[in-house]
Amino acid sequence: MSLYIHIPFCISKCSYCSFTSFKYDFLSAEKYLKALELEICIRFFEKTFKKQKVNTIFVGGGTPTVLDDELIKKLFLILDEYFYLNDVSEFTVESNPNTLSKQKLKILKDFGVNRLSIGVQACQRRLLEILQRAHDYEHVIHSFELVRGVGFDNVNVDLIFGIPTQTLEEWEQSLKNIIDLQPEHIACYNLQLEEGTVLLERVRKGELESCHEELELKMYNRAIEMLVKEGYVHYEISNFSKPSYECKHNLCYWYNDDYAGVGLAAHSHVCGERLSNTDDLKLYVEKLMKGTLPLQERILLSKQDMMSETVFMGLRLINGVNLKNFYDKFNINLTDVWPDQLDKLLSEGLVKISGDYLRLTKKGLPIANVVFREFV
């Protein structure tokens, strides 16, 4: 099993966030990890009273680095309480790179910590304005320098396209950027305008122009080109890797293995049940407090729901789905089970078979919801 850990706290809101995060402050935090022991103490040791092995641990946020050092140890020390960290073969924490500092670095190894990733986004001062991100690139740069030093070889790098009054010229300038600081993974996402998000908000008000479709497409293309050309691995539609260096916790979710999710909003998928906790951090702290697990729903996932989830996560892998090990899965052959929408697709050159596997074309993959809805 995979483990995800959400801590829900940032210096700041992105004007593009929609995740469940709120701002810092140290009492508020404290207060969480309370919380957050008795979440992960009621459900993994409260019947065995033993620590549990994990394959791979993220924790994610919000910024998990913006924690004071003396809270960063304290996570840590919850976690080592009960799972066998030396056995996590991936171990990442998100971080963002104002928030990195050698003391907190130094804290993360010691606990086992092997994966970073930072959320660059972009390394224009006028984007990350727009973005509403609290660095700028010279914390960046300054952030690798800190990382390295510490020792860490395994470093990823978000980067947003399709910002308002983003140009494909500052797009690449970012790509160059980031490969000259060699990450050894680079992930790619376009930007989504979510409701309830300042940047929406501005854009609906005229204050910005959205990035059009066509040159988010050359973008898009344009980063394939760019970081294939450089040694980089396109795996995942989004995630560009050097060879060995995939995401080991996100393939987790792609091949649709259980996880479990730990902390405010987070969601599970384990032995067939989804699983989602509240997103009132309120909420949260009470019901733990009270001995309660804060569910805010529990699904039983039918064969049919499996195997939609199997084939659209699947499919997001460069790779695509594996028809055999589908087969061997659900006793039943992918084809058998959506004959007219894959006629559709193949007919439209959105998907292909190869060999053992379906898999998105070059045409599919900037349109991969489109295809992906034929399965659901």
The other form holds:
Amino acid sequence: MSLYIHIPFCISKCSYCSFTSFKYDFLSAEKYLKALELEICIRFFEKTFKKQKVNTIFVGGGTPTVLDDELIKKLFLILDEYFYLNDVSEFTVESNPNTLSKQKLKILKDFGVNRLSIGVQACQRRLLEILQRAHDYEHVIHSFELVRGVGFDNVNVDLIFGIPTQTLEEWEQSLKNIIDLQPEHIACYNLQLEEGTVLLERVRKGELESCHEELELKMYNRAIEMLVKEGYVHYEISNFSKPSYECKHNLCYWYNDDYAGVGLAAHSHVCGERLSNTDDLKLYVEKLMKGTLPLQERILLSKQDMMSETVFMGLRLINGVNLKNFYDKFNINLTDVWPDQLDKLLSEGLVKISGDYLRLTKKGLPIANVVFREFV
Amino acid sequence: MAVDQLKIRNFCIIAHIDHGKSTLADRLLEYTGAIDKREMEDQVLDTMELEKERGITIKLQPVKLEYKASDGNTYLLNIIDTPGHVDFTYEVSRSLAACEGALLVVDASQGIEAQTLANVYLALEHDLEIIPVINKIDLPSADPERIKREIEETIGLDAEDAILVSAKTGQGVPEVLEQIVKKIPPPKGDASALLKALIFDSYYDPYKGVIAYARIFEGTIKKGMKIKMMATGSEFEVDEVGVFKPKLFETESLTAGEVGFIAAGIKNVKECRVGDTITDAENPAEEPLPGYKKAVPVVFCGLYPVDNADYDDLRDALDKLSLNDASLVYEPETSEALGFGFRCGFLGLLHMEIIQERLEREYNLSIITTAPSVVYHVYTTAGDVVKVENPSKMPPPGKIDHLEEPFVKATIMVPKDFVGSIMELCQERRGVFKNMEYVGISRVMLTYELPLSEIVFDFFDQLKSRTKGYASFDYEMIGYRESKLVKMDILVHGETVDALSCIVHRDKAYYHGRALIAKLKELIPRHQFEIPIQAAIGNKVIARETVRALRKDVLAKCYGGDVTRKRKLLEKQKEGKKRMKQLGRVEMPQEAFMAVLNVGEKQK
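Any chance you could show the form predicted in complex with the partner chain after that form predicted on its own?
Now the complete complex, all chains and molecules, led by this one.
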């Protein structure tokens, strides 16, 4: 079982972010942590998770490291009460460059955090301004030194490509800068212009020109090329790592295994059900204060749903879906569930079967949705 | 109990859409107590859901009212409807033939419209007594004096005594009833003569079979009688006769001068055609009533189920609709692009729209409609004449000597400020100017001769949008004329898509072709490969566009394990694909087949 903890606070909102996140202030965060504790407690007694079985923890956001040291400690004390943190094999905390201090990093380390993720996104001031990030590239270098100094030996850096007005050269420069820092893991996300974001509005108004699809494709291919050359393994559509540094927590999503998410708008996948919490902060706190779970949606998955999800999540991995595991889980061969669809995709050269795996081909990778659609 | 013929008044209401025909009819019902106030639903006589929703009346139900007039006598008033649309001119003429008088309802601010004018002329041809009624006088913009002048100038009818009415408030309604009794003559006809009854409408009832609406001109009809339809020759035994109150109300008999319904176990409206004469099968009349015509469809289109599996359902639905609509014709048709479907013929554009909407709404079918076409007369080099109503069936250019297409005489009434833009529109549509006349001081009546094919493509919408909705329009067929027409094919990914072929004027082919493929380019989703789209005449490509290949389509990262959102997104995309038609390797959305319809106007 994997555990996800959501912290919905940030210093400020980024222009591309479409999630419910809130400007950080101590009091609301303190209140939120109280509610979070109640959620963990209730779900603990409902046996959503058992103490001994949590294998990975991922504290995401928002920006978890925006919390004051005192609150960070409080969060970990809560976790420490319900989980054997020392037995967790991968314990990740997400952060942004300007929220890290030596002091804070030490607290993380002391509580067993062994993987740190840093949202860098871009290395050019003008692009960071377009994204309305609250940091500079100087912050990145400084943070990275701190992180290494405290002794974190498993670090991820998030980068974004396809930013309006971004050039291929700028993207290459960002990749190069990050490669120089030698993080163990790099995620390259293609920017999606989401409804309700400042960035989409600006593009619509014509203030910024969105990135052309062909250029995005070039950027994507360039990333694969450069990172692989530097010894990174391209193991998922958007993710790269040094050998054996794949993100175990995320692998759990891609293997379609069980996970529990706690916190605002967090999602869980437990025992054939998908649950999600409300994304209304006030409601989240209120409900928990009354002792009820703040669920928004609860979907009982059919076998067909589970098979579908196993395939389209698994195909995100470059190795693909393990056909033997599929059979063990569902007692039917993947190839018997979707014979016609597979024939079509195989003949179009979008997927291939090699050994025990069904995977996307180079041709299928950039148009993965075309493939995924066949399995829903 | 015999009905006193002198106490009967048969009349209809002529009005333009929106001028308040249904509301006035409702008031008459209410005033005479034919219907309780509590039962009043707005516009009682509009029966189709579609009519109520759009606020337009295609056909009102006939109704019989009992009215106690100021002379102390009780009169029976039969309101017979005239459909308010050009598509149904023939039906209008049959309804008029069943009456002795007509209320001419004109909006007190908008004045006479082209449609009204056409129907008034028809009424005058039938020697009806016309009572002008100026409606909506409660509106601040009402100007009854101007409208009276308009009626006098355009129709030549004395409008001095026109009744001023507000059907909304009820003002003037009693006066209308009084005038009907005083001015409209009672029907004539001999109750003991050989039976002659005019069918002016009919509908199909699942229990009783076809219910014929008829006006008895001569003789008497009663239950148990054997009757004969003089045009079709079919014979039936009468199960029931009666009147409209407005619900069907059985009576012993119907005699000369009366209006009522006849049920005779008739299985199909095609055996009970509007305009036919019913007579006694044992003692038939020698001559039928004049004016019977078989309704001829003038606009054709292909109707195809989106999902081929729905073919049988579509056929059943058409069968059912045609039970009630003798003018709807259809026959199976196959398209390489769309599979199995039907070629359907309609009286006009509104008729076509109504049928499409009813199929989708009442029968819950998803259908693809191909662009409407008219019937072309193709003179082949071999000396034959072939009638072609489906562009894809056009003989190859080498075998065609020349082509003829149907023309109409169009009457357009428009405020004078818009004359320029309407003349421009008619010019664009290959119209030949015939006449221009002032109607009152502010409006103009234009007469043009236009190819029918040019008005089946959104002419009416254009007319409305270029005149802020003030234009009205009517047309009549005036026969076939030779035109320089060519068949334009559309090739998608190298394959001719038969359902997209169209017949266009040679001089407009280039422009039309370019506009059409530009539209298709917008509508066809990107595939994994490039898709060329071409417009061609014969072997000559006149325009070309390309749908670029899909290069990138990946879902973004999955935040915090929200797999459900992802699955829903994929499902939605897949659902969208399901509604497409597979054409070789290309998936075409339904809208693409309709693209031909609204090409060319968008650029303006």
